[in-house]
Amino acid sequence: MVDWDVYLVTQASLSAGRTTDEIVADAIDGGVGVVQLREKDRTARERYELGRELRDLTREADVAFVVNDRVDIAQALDADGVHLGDDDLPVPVARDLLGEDALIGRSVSTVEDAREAAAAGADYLGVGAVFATGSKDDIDDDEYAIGTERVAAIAEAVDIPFVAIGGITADNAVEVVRAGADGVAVITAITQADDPTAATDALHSAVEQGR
């Protein structure tokens, strides 16, 4: 069973001068439940060699492990899946190379895309950007800032788990998931913050607040 409460998404480029596995191996203190590995201003090597070092962690720590838009990567690193976008493998396609027990994750925004993403095959779904984020500059205006009440529209929609992503902080993390959403991803909440462990468990207890 995968812990959706507390989702890293990774990204050194946004962790205040410290290194990615420093981060992560702070948020598995802090009782995060899934691990992204994202860096998306690094090669497919350096991705490669961290995720190496990632996959270690977490599979010591059994937090679940998933690679940001890479099935080849996922696939070299023995990763648990991948999360896949709009410009992605098809989520058919990624289950036909990751094989049926991978955990294959789709972002989307509305309702229409959240079901076709159920129907799909996808195990989960990454909902948002659900309150403004600095951390993303080339996305829609109908796919910015979507708001408690699309989540609340996307959780009657699909029966399979999703995070909110996008702006999430432990402050309202209760409300995101008081609408529906089973856990939040989130990336400079834990990366930024001055003790990445007290973070996440702050966000823990938001979303056991919220529920």
The other form holds:
Number of protein chains: 2
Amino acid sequence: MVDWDVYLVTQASLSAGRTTDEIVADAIDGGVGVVQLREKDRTARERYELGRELRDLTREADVAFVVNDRVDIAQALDADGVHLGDDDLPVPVARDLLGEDALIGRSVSTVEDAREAAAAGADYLGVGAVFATGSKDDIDDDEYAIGTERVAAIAEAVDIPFVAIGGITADNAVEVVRAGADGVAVITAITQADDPTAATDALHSAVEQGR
Amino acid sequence: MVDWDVYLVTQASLSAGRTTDEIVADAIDGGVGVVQLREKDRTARERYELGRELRDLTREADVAFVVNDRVDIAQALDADGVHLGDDDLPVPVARDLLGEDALIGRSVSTVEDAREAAAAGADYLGVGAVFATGSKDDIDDDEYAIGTERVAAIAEAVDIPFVAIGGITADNAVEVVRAGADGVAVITAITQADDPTAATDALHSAVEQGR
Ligand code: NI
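Would you generate the structure of this protein in the form predicted in complex with another copy of the chain, following the form predicted alone above?
In what comes next, the whole complex appears, and the chain from above leads the way.
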């Protein structure tokens, strides 16, 4: 079973001078449940090289490891799965390539897209952006905030687990989980924290509290 | 056996208002041997959708079909292989994912890189940019022209087939093949031609003449 409570999306360029390896190791110490290799500004080759370290770290810690966008990099790294957006390969195509056991996630921001992704066979959703974010790098395709009412509507509409993303902090995580999210996905709330371990732990406590 | 004589790299945005399907159908009529799905400015999803048409067209015509950069799109399309650059997954990783029968190409511009790619298991090379190109979209990573002497040096250094790319026309294809290239790869010499069928045929004749 995947622990959805705290889901870290990596981005070295937003990590206050620290490497993604360091951030992930700290987040593991803080109780992170899922790590997504993102690193949008890196080449496929660089993501593959970086991912080999992350695969080792996450495997040792029994933390789920997924790759953003690229099914082939996920396969090459023996990742647990892939996280897909509107511009990526369709979920059923990724399923054919990765198999039944793979964890396939899909970014959505509407109830309709959430239903479609679940029907297409996604294992989980990334729902957002819930709140406006300072760094627009924190979210993928959507520039606007969907709010916790939309989170509640999506929780009502689909049965698969989902993490909320976009402007999530230890302060607002409680209300996001109360609205129905199974966990919270963050970049900068962990990557730019003075103490990423403590930040992960604080998010984890907030999620538990909201449940 | 792959027919390397004329290798078409697709780019709808350089196709004078025609679709890539139309260009590829015309190039097949003109005797193209290999089609590479490139379309750098399209999303993975769009390339996948477009590639389904190209896969059908090329399969019917018994023309080799490879996908630029993305091993997963190649797999999803049941393409014959993939063409990789410096920023993409390493050749041995692609080989693991695609298997022994896949056609794996590698872009190189130096003798040293050509040797390395052959040693890493590439089936063929794209060598260039041979000539300066008007549209820099015609070449991948290199802004400078390596010239036919470099083509000859690479022909001397490696045993795997290679196509020359970058500023190739029916006028200069003869000297490129005389220098040792097994064929010529082009975008605009076909995609922007008034008559892509005639342009492909003219390139083919020039390659035969250079041999
Ligand atoms: Ni021929």
